[in-house]
Structures are given as structure tokens and as C-alpha cells.
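Take a look at this single chain, the form predicted on its own, given in C-alpha cells.
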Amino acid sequence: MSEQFRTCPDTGLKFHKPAENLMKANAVAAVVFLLVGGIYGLLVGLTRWPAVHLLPADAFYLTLTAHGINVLIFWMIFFEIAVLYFASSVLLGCRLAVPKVAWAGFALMLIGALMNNYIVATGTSSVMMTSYAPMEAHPLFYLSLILFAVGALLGCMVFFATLVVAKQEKTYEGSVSLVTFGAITAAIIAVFTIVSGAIILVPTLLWSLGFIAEIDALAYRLIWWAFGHSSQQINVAAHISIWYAIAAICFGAKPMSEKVSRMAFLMYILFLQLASAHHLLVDPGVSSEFKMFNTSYAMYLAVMASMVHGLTVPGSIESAQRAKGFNSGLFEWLRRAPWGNPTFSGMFISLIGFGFLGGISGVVMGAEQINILMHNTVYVPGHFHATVVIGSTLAFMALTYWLVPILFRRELVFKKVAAWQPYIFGLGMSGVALFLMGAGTLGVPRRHWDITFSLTGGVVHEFPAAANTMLALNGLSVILAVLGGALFCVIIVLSILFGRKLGDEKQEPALIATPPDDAAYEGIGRGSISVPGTFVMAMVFFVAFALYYFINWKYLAETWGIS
């Protein structure tokens, strides 16, 4: 069994060599995806920039078909899987259990991914990843998203059955790692998503094939959104993990506290979920009972649960930093992080992108009354972006730098620009993020093609100068977002090809901190507060948030006039 097992040299961490060679092909499938995702994105940003409106209708909807489900479901779930064979087998030390199993699910993925991106690119199925019944796509895309679904619930069981695995074989101590534990996190929220897939994709193929005769809107609407939004919950789960690995690895960090952690990834699997109803908030039927306690206690809780997190990391890496001896006024800790390493920066540009843009805005469109401002506007998509795209995809890819030569034993090429990438990458889709979430305030619709509405024989509506300017800013910053994206798809595509072979060498700078002593933890930080820095960000988030809920209060307001 021993030869089974190689141990790494630079971090001691035990990779089981199948565990090993699914990561691998995981990992390199997400990459794929979020390239060609990202090509089709560009195309996007391009078509909303009413003065160059690159696409006609019929290439546009098939464009943004083909970008939102590749880059919201293909590159994020896939690259979620090999996270989740890391923290079960790698972190835990043990063999992946069945891996033909897990072989088997990849397959399915890859065969559900490839049918998708083909029956779109024929021109079939222009439905948008929400595939909104009575809209109806060719059979085959339902099926590739099914087969898709049942290859990650595969991998998922794959995941459980490991950890079951670990703690028979005694491979650890104790309970499991903090990142283990966000992984399972997110391993239970992939369950219940993908089994929503399976409660409404599974009829509505059916109905394409003519054995149903319809499919109810509502009901469909109402099961999707636990399907759709629900995957982005998987994520968040994730790249918190990650925010945890990443401050341990960069830094030696320890977790504030283990157990009030813990507990905030407990409450994603019993609020987070929930947050899908802010797409049904305008539906007539959906009872308002439902729409109350969706926007009230269980969204208070869930955010709460976001806010530890937000609190804990960088209060982690202050802590490890005082400790290190930079603990001199508010921020010295911060400006002597590594900010030329992209692990680092990335993942701390995701921690901020995703609580300040992601995070308020999120909460914002979460609250029933505003909800109607911008519903179906698209500020959606703008928060989508500071989400999915700054928040998991920046931490993802912040992991990537540190895996490839850990797990692909292969040097990074082009170090100097991958110093650069996050920077890049993350400036662009803060643009993207703030200039959608603009234009959608001034009421630019989401979903339409054109937003003056040219072609349909009516009156061309004007919206103020100010939408025009914001999204034309968009896709200033989606060319700017895409260049940084594919900066690292080429990276990391001839970092694993062509990279320097490292074999047993140990690398230096090394690419595991030292924690530091427990003794030096006394007597750090400005006070009796041993984060201050942290503190003070935290303010300042707060009062961000304050002014930005009432505002959009006095926009509501100003919607009807009372006399």
C-alpha cells in the first residue's frame, strides 16, 4: 500500500497517487472550462457596450447561454471536486476510497459538459443557464446538465466515503481540519443542489421529449433557483476554505477560534440555501409568509455566518503576522504581507471583493422591498460577478499557484507576470461588478439584447446618459478582467507542460510557512483588541453597508410620488 503513497517535500502532506491523478484531471478540466467560458464572456461584455453591440439577438442569447453555464457550473464544480479529494485524502493522509467510482463521475462530468457546450454552439437550446420553462432547449442539453449532476453527486460520495475511510485506518487525531470541515460543508450543500437539479431537470426532459405535456413556470422557477443559486453556496463554502488554507499556508495562521468557525459553516447548511428566494421575490405566487422569513431570520442568519468568516481570516493572518513581530499601528501587518505572491494576493483580493461588492449587494437585492429596484436588471449579474467571479474564482485560482508545484511537481513559469495576474484580473472584475450593479440601479434590463428596444416596432426607450457610460466602463473592464484570465489559463497550462521539473527538490522560498509560537501570540495588537487593523476594516465595512442599504432605501422611495 505504501507505494501507493508519495510524501511532498516542500509541505510533508502524503498524496494517494489515484487521489493524486483525479485531482489532476479535475483541475485541468476546470481550467478548460473557465477559458472557454471566458472567450464567451468577452463576447458579452462586448454586445452590452451599445457602441459596439458586437453580436446579432440569436448569437448573443446562445453567447450568454454558453458563458454562464460554463463558468458557473463546468469551471467552478469541477475544480470543487478536486478540492474535495484534497481535503479528504491529502489533508487527512489516507487513500481515496473507490476510485473507479470517482473515475466514473469524472467521466460523466466531462461527457455532460462537452454535450452541453455542443448543443448550445449548435444553436438549439439560446435558453440562458436558467433554461426558464415554457422556454424549451433541445433534450440532449437537459441531459448533459443531468449526466453533468450525477457525475459531482458521485464525486461527492466519493468524498464522504473517504472520510468515512480516514477515520477507520486512525489517519488523524481528533477532529478534522477546519478546512476538512468547510469542504464537508460544501460537499452537503452540493447534495442538496444537485438533487434539486435532479427534482425539477429530470421532468423537464421528459416534457422536451414529449411525455409531459407542460411544465408549471412557478413550480419550475421555485425549484430551479434551489438548484441554481444554491451551486453558487457550494462555492462559498469553498473558497472560504480556501481563505482558511491560504492564510495557514501563507502565514502559519491559525483559525481566532475553531469552534465559532465551525459554527458558521453550520449555519450555511441550515440558511444559506435559503438565500435563492431573492429571484422569487416578484412572483405572485409565491407566499409572502415564504418571501418574509427568506429576507428576514434566515438571511440574517446566513450573513451572519459570512461576516465570522469575513472577521476571522484576516483577523487569523493578523494575529500570525503580530506574532511574526510586525505589530507596530493599525496596518504594518498588512503592508508587510507578500503581496508579490499571488496566493496570497488573490485570496485576499477575493476576501475583500467578496464582502464589499458581493457581500452588501447581496444582502441589499436580499431585502424584499429593494429587491424590486433591480430584480431583473442587470445588477444581477453585476453581483453575480463580485460573487462568483472576485470571490471564488479569484480563490480559486490563488490556490491553483500554490498547487501546481505541489501536486504537478513543476515550477511556475512567468512568475513575475503571475505576480501580476490577481491584480489584473481582480481590478477588471471589480469594474465589471460595480459598472453592472450601476446600470441596473438606472434600470438596465438583464435579459434583453438591446437595451434601448429598437427592434420591437415600439418606442425606443432612452435611459440616462449615465446607464450608456456604465456599461460602455463594463466592457472597458470585461476586456481587462478576460486579459487577466487568460493570463492565468496560460500560466498554469505551460506551468504544468513546460515548467522547470522539480522531482524531490525542496523550494525555496518555501512554500509552507512556520507557525508561529503560541507564546508569541502574548501581548500583540493595540490594547486589550490583539487585531485592531482587522477591527478597524470591519468598521469601515459596516458603515459601507449602512450607507449603501439606506441609500438604495431613498431610491425605493422615489419610485412613487405621494401628494
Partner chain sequence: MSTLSPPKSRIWWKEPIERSELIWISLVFVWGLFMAFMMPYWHVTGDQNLSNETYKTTPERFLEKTQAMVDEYTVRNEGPRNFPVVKPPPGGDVYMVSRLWEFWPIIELEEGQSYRFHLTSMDWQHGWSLQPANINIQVVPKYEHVFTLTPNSAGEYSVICNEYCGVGHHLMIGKIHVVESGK
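Following the display of the form predicted on its own, present the structure of the form predicted together with its partner chain.
The text that comes after this line covers the one chain and nothing more.
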């Protein structure tokens, strides 16, 4: 049995061979689909730049469908499966349960992803990832997503089974680590997500085959978003777990307090996934009471959880840094952080972008009445490129830089370029997020090929000139973001294929930080506040949030009366 394990000379982590191979396969598949989806994204962005307007209409809608699905579903979920195996088998030092099932899951996911790319490329299924009934795609479109989801479900099951094995074989002491705990919440939400997905996609498949006469459009939206929304919570739970992991990797940080961080994760399970009404805020037939209750009860408690992580992640870094002696002033701890290490810089940009751009815009847009101003404008993709791209994707990239030497035992190639990559990608994506939000505020519709209305025979609408400027700036940001994304994919693929083999030698500088002694944490910070720098940042965030929130109520008050 023991030759099945290898102990990493750098981290002391125990890798189970089958788990290792599965993580490699899932991570590589993830990066490949990111590359494919990113190229589609470039074409979409350039088409939406009015002066460039690259693709013809049908190709644009096809491309946008392929972009959304490849990046949001395939890249994210392949990567998350790798993270689940890491958080169970590796962090608990335990064998992976039933690797065969895990491989079957991987195969199903791969078949589903390839089938989906094929059927979308044929042009028969340009229905966007939401595939709102009664618009119809080719049956293989639904089937491919179902196959992918079943594969992902198998991956979650292997994860849970591995937790059981670890417990039975007593491979760890006490409770699981915070990072594993976060991964557990992600996996629980994933099961809920996949079940909702099945409830909506299976009847839709049957309908597209003619076995069911009709799909109610409103019911479709309701259930689709139970699935679509909770799938985003998998991403959030996963990338926050990764933030915590990177805090330990780069700083040896421990949670400020276990209780708070874990309760915040639990709140995701309890509340976040149910908060899907914020996608239906301007739908007919959904009562205001339900909309308000669902967004405020379920979302604000979940938002609260994210804001708590937003404090405790940098807080845990700050206290570890202070414990190491970077204890003077408000921000010495941050200045002395390893900004040239893409694992850290990627994580930190992810944290800031997710909070300031994605978080604030999401909550504001989620207020029942304010949503009237943004629903289905490009504000929406602006918002979620901040959450799922700057937030999740960049966090996943940051972790990948660390995984290459640990998991693949290869040295990163082009380390200098890698050090710049998170900044290029983060800056480009911040541009995409901000300029799309700006254009959305001016009313520009999402998923739209031609806001000049050149083919409507003279019925036109003229958007404010600023809208064109925003879309042009978005186009420039798209180029920067795609450059950053491509650099990542190329560096990772080349490192895995050609990076210097590390074998059993221990790396300098160390690939994982040594946690400071508990005693070193005594008396850090100022007075009774151990993390004054983080606290100041949190206050800045809060003020920005509140200001933006009220500005939007003011905008709303200026439009037509609606009742």
C-alpha cells in the first residue's frame, strides 16, 4: 500500500498516486477549456466593440454560448473537482476512495464537455448557457450538460467517500482543517446544484425530443436559477477555501478564529444557494414578498458570510505577518508581502476585486427595485466577470502556480512573466467588469450583436456617446485580459510539459511558509485590535459599499413611476 503514496519533500503532504493522477487530469482539462473559452471570449469582446464589430450575428451568438459554457462550467468545475481531491485526499493524508469511480466521473465530464463544444459549434444550439425554454437547442446540448453534471456528481461522491475513509482510517487528528471544511461546503452545495440541474435539464431534454409537450417558461426560469445560482456558490465556497489555503501557503497563517470562519462557510450552505430570486426580480408572477424575503433573508445572510471572509482572510494574513515581526504601522504587513509571487498576488487581487467590484455590484443589483435599472443590461456580465473571473478564476490561477511544483514536480517556466500575469489579468478583467457595468448603467443590453441597430430598416435607438466609449474601453481591456489569460495557460502547459523536473530535491525558497509560533501572536496589532490594517480596509470597503448603494436608489428615484 505504501508505495501508493509519495511524501512531498517541500510541503510534507502525502500524495496518494491515484489521487495525484486524477488531480493532474482534472486540472489539465480545466486549463484547456479555459484556453478555449478565453479565445471565444476574445471574439465576443471584439464584436461588442462597435468600431471593430468582428463577427457576423449568428457567429457572435454561437461564440457567446460557447464562451459562457466553456469557462463558467467546464473550466470552473474541472478545476473544482481537482480541488476537492486535494482538500480530501492530500490535506487529510488519506487514500482516495474508489479511484475507478472518480475516473468514470472524469470521463463523463470530458465526454459531456466535448459533446457540448461539438453541438454548439454546429450552430444548432446557440441558446446561451441559460437555454431559456421555449427557445430550443439540439437534444445533444441538454444531454451533454447532463452527462457533465453526472460526472461532477460522481466526483463529489468520491470526495465524500474519501472523507469517510480518512475518518475510519484515522489519518488525521481532531477536526478537519478549515480549508477542507470550506471544500465540504462547496461539495454539499454542488450536490444541491446538480440535483436542481437534473430537475430542469432532464425534462427539457425530453421536451426537445418530443416526449413532453410543453415546458412552462416561468417554471423553467425558477428552477434553472436554483441550479444556476447555487452553481455560483460552489465557485465562491471553493475560491474562498483557496484564499484561506494560500494564506497558509504564503504566510503560515491560521484562521483568526475557527468559529467565525466556519460559521461563515455554514451560512453558505444554509442561505446562499436558496437566494436565487435575485435573478427573477423583474419577472411576472413572482410576488414581491417572495422576492424581498428571498433576497434579504437568504442573500444578506450569505452576503454577511462573504463579508466576514473578506475580513478574516486578510486578517489571518495580517496577524501571521505581524507575528513574524512585520508589526509596525497599519500596513507594513501588506507592504512586506511577496508581491512578486503570483500565488500571493493572484489571491490578493482576487480578494479585492471580488469584494469591491463583484460583491458591491451584486448586492446593489440584488435589491428588488434597483434591479429594474440593471436587469439584462451588460451591467450583469460586468458584475459577474468581477465575481467569477477576478474572484474565482484568478484564485484558481494563483493556486495552480503553487500546484505545478508540488503536484507535477516541475519548476515553473518563465517565472518573471508569471510574476506579472496576475496583474495583467487582474487589470484587464477589472476593466472588463467596470466598463461593462458602466455601459449597463447607460442601458446597453447584454448578449446583443448590434446596439447601432443597423439592420432594423431605420428604427434605431441612439445610446449616449459614453456607451460607445465604454464598449471601446471594454474592448481594450478584453485584449489585456485575454493576454493575461493566455499567458497563464501557456506558462502552465509549458511548465507541465517542459519545466525542469524537481524530483525529490527540496526547493529554495520554501514552497510553503512555516507557521509562526502561537506565542508570537501575543501582543500584535494595536490595543485590542490585532489586525488594524485589515480593519481599516474593511471600513473603506464599507463606506464604498454604502455610498454606491445609496447612489443607486437615487438613480432609481429619477426614472418613471412604476407601480
